[in-house]
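Starting off, we have a lone chain in the form predicted alone, written out as structure tokens.
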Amino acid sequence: MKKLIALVLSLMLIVCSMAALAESKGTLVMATNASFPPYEYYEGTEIVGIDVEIAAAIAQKLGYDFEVADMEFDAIISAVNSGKANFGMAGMTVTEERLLSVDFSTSYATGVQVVIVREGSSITSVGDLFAEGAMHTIGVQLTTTGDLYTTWDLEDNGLAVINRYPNGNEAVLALKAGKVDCVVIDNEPAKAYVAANEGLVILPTEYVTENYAACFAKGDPLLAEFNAALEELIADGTVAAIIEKYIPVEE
């Protein structure tokens, strides 16, 4: 009986040791701006979306717990660089300007910037935004690529005014109220905003096409792990399935 008890105790110790080895390596915190459907948005009190599911799958594959921190878009890079978050995912485009501050992961999705206008607007194409003598007022979300690209275009020709808002919803509300003539934003949240706000339409011509990636503090060794897991999830179809869940392929 003593030998049996000793054997049981030994087995229990082995099981406990295995469980300890299986414990999480820690928690990965993802900084985002949860007003960018379908990439990140609130469903009740929970933040869901493409970026959230992809990041959660990566964290699980790497053996980490996962947490999402919602903040203003223009605070994401500073949160990553200060260590308040391990990485940022928020439909964030890789740009030369951002590469001065952070490193980016492998790209996992392609985005398209479009223009939202009120029905009957004199703006009927992207080319109308900076037409000679037009001086349109353009609404954008602060520090997004909609902000960056329109700012660059404005510097080139000076034929428009840009109003910046902390999130896309406020920019769209400003459009409805007549405070701006259009809003430049990613196509997927644009479709959600237009569906929720009668009297708004998306122009048929695209403003710009871009690649989305996660951002990391310069030199962060986590990036290599993250990329390895992300590339496996791209290769096995997991990323495509997550994107398809939120953005069904049109037949």
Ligand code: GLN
Given for the second form:
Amino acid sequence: MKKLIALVLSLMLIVCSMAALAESKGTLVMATNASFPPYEYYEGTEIVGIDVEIAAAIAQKLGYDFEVADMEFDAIISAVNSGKANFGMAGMTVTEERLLSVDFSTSYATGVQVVIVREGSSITSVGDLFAEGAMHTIGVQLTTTGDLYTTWDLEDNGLAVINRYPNGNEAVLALKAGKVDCVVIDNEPAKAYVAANEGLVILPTEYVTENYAACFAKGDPLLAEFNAALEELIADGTVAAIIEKYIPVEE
Ligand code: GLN
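Please could you give me the other form, the form predicted in complex with ligand GLN, since above is the form predicted alone?
First the chain shown before, then all remaining chains and molecules of the complex.
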């Protein structure tokens, strides 16, 4: 009798562990910088946002568990390349330079670089940054496209001083404190920061429009799987619904 019970128990164990195996193919870790609302930000202790929801939907579709790893924006590409994370998703713009070190998924959203100033600022257009002898101090997030463009267009031509911060929040705090004259950042986080901080406005002229995508280590076969799921979620309207949930279309 004892032997029989032992046999039944061990059979049950085997069946259970097989079921557990079948349930999940493992965990996909997404590297992000959760200071970029509404794409990724903290709600209490939880990281939420457009990127998090799209990535969670992709992981679920593919049968993986899902985890988010928060880090500085500047650390995302090396986390992906060292295998600490399976992919990076952080409102990340597809650029020629990044394509030298990572592969990008199909693009799922667009962003626009805009300029935030204090109310009443003498800077009233993007053009003012380029004016002869302008020499404004510009706050950006380290190694973001806002950093790259202002460095190439302005700092390298002796037209501005760039102060680089690890995330958008710190750049905006520096603007409020008068340490920088403006912040160049993506439009949606800009709107969220202006809504959360009195006395700031976004200039009506746009700096540049760009495409957001997830980044992967070069040659990672996961990318094809990820893209197949992402493209289905774009086609069936799931991605648009997630974006609309966080960025309601203005009527
Ligand atoms: N879209 C910008 C970039 O890719 C900023 C992204 C971010 O700060 N999370 O550089």
